[in-house]
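The form predicted on its own is given below as one chain in structure tokens.
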Amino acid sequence: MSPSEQYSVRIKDVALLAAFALFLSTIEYVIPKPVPYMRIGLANLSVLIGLTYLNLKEYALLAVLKVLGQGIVHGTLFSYIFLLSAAGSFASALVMLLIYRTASRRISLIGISAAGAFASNLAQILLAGVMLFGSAAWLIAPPFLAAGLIASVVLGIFAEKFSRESLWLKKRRGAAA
């Protein structure tokens, strides 16, 4: 396969993972929330999967497409909700990338997912405190962090299983190597 054909396949993979993120985000949008603005983070599943084989530029593009796509699909693009979501998504993506690149032999996708959820929730709470609620934002921290931990462990388990068993992903990793 020529380099331009490889590039085309890789960009299509990023687009596929971004579309998957938007699909999961839309599914999550219709799930009732126990606390306003609290989300499970289903769309992060595609980011976790991408983490295992995309290069840095492709991974960054996936994170940007996920954030922008969610803002457009949910109608929050020009709102404080978009800023909170973007801060959480980018903090999560960065932390997961750093841990994956430095410690993936010692930490599974479950741990990486949990660290990403913690970074996302922390970034959102900090930004909510600065922009909206002041120090009262920390009152929501315990349920946000607990829900984020539970959801991220479940997503991490699924990502770990998919990472081990997916023939599609094995083929993609082989092409990337």
Partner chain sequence: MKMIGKPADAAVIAGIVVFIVLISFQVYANRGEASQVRIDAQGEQWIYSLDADQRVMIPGPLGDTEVVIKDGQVHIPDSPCRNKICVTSGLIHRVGQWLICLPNDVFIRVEGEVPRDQEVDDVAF
Second form
Amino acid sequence: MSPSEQYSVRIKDVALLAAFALFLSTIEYVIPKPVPYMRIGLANLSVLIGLTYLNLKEYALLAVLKVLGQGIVHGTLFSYIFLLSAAGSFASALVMLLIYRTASRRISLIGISAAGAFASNLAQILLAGVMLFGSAAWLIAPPFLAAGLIASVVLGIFAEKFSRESLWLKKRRGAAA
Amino acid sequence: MKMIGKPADAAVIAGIVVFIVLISFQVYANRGEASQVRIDAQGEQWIYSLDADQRVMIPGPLGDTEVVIKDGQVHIPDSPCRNKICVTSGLIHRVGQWLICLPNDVFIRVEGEVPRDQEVDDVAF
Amino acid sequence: MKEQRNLPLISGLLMLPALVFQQNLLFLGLQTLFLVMLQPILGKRIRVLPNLIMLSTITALNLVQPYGRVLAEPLGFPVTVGALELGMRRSFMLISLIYLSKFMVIGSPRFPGRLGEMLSLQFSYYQGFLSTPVSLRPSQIIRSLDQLLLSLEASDGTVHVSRLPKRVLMFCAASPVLIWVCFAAGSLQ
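Since the one above is the form predicted on its own, can you give the form predicted together with its partner chain too?
So here's everything in the complex, that chain up top.
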């Protein structure tokens, strides 16, 4: 029996979305960026998609798999970078979940994406201050947060469009209903 | 084109923009330079933060002068010089204050941005 | 077979404390250099520029808080020994841990438990993503990502594991020894 046969369709979906996140972060890795340390946060697209139809447990599993998978593939599992990435991802996943659960009628994936990226970047700056840069971490905070805001709004618009047009998601939501 | 986005999106984005602007001011404009302790001895210099407790030995012609930074104040607990004027000079903490040990060629001063009110006093003496 | 692919992971875990507790900056630098040089030996490329950027930015930002003897004061900005050492220590630590991690996952290790199985499933899908061509043209990107998800969901992922080459196994044994020798030398000084 192959490993994938033991799991329900939904659990396999979580692995698929986690792999999607990994794929997106690999794409991001090869995109040349004007400033080092600048992150677009493409992988957040998969979390935004997961947010719209996974239950709490599946969503948490997605966040854990995303963080672990990135750590393994990018070879940062046992470095500070992994702690930074984990802190950022979990802060963002939590903030996005809270907003989605309390206010999804009034807010779209655009605002959720922006808030998630903001939480992620703030968590990373705080941690980078402690571990790498000292108090000078705040010097890079404003451009870092501003770039993150722009990237996350663009990604949010994309996620919103994707969640309306995706046949895969339509199928999933149909199956869940 | 269909409108995407909902009212609260703008609120969230505006909130983040305000935060970034505020933090930019905090970081770049209003950057009150923390006070530092600068030590001169025999042509060399040392710099330490006044905020972090520290005990350093500064080499001079007679031996090591001990400099202690504790609770935002600087003093010389011991010095190899004969008259020990530096030791009896006590504690310094304000910008512009200094300690000196002439025999051992050690000069210690507190540097940094002078707070507004203090500046007025200095000009009006 | 299963044990063999976990060997680099175990070897790396053995080295980890010798890096984290290294007090001597010079030997930390040597350890870092060794771990970076391990990459070409194992057949991977080293990207020099990102490492230099990391080294220089982390060091530069640490110089902002002066500490210790002043080396030079260009344009009124004091470069102090203590701050320079702290910055270099932090960058070496980061770079060495990144390369150690790269070494540890070289055999696509299998992690224990249910979560480990989920990770394997995730990686099999990931392989699928990588081996399917995607159009990144703006007009088609949503369609093509959607198609990708639909096609992969139907696929049944199996993980391909290739045997680790002899020299990798050799370095699994030799590297911890070298790294610990550097640690011992650094502690003696």
